[in-house]
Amino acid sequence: MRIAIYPGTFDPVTNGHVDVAKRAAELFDKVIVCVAVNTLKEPLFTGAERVKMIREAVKDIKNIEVEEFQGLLVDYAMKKNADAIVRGLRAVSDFEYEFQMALTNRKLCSHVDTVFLMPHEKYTYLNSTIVREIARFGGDVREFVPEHVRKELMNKARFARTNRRRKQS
């Protein structure tokens, strides 16, 4: 069985994000799609709350896990016997950066390959921080996340605007 890990903070998870797990799930075996904690970010979603929209997102593909993991990406990818990491590539700029970590993973594990894919050309310009300053402003986001998403990020960012209001009061 061949497994993949796509790993990211989804925070929260966008369309670019359901369409590269699609075609990890087509590629692979088994695809688990991991929540990252990255200690050097502060995400306006817990993990568990990230898990729970990334599951309702993928709950039709049958071959796709959801999971929360800490740690180094390569420790957890040797504990799942994964083969693979996958990657999204949205534009050139991303591609210095997971240059160098997919080869700073391959001097960590050199049986697990990293893998990009490119998501739809419609989403090659969304990111999780774009969708979330849209929403913090009280953009429309349906375009960029799906419908269970947008119903929980427009909730926290009305929270997070009242909270400011009173603040600023």
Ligand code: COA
Contents of the next structure:
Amino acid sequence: MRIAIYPGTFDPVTNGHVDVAKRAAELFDKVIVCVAVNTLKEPLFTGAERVKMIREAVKDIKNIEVEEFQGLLVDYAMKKNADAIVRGLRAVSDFEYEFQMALTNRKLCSHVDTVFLMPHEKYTYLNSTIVREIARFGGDVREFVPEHVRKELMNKARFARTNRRRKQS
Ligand code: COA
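Could you output the structure for the form predicted together with the named molecule, given that the previous block was the form predicted alone?
Below, the chain from earlier opens the complete complex, with every other chain and molecule after it.
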């Protein structure tokens, strides 16, 4: 059984992430999408919300599981008996950061390698920050995220607007 972990912040999951998860599911027997902690980020959605949105997005793919994990990725990979960590590579600009992370993870745990997959080229410019920003200002994100994620983003934007108005009055 070949197991891969696909970690990320997924705040929120985008069509690009789903594309990478699907590609990984064709290469591995089991893929565990892991909502992990990037200490440099303060997510808009809670871990539980992000897990729920990813589960819904990949519900038709039988060999994908979704979990949340707080801690070192290599510890999680070992706990899950993973053979590989999957990361998406969208552009050359991703490379340096990904290279650093992959080699650090290999130093920490020599038997877990990182596999890079390229999402479809129509998603190479996408990231979660852009999606959050468009949604925050009322823009249309339906091309970038699954419909249920679009609705969750709209709810957050509405909630933030109400809060701002309350504070101003
Ligand atoms: N489609 C669309 N967007 C994509 C994408 C794709 N296929 N692949 C990556 N992205 C975007 C993400 O949305 C994200 O955008 P954002 O910065 O606007 O939020 C950005 O590219 C990269 O983020 P992501 O892939 O979510 O990774 P990350 O850099 O936030 O996650 C962790 C890094 C969580 C995997 C890493 O911090 C980690 O392993 N944490 C656990 C602790 C640990 O072990 N640390 C040591 C690591 S060496």
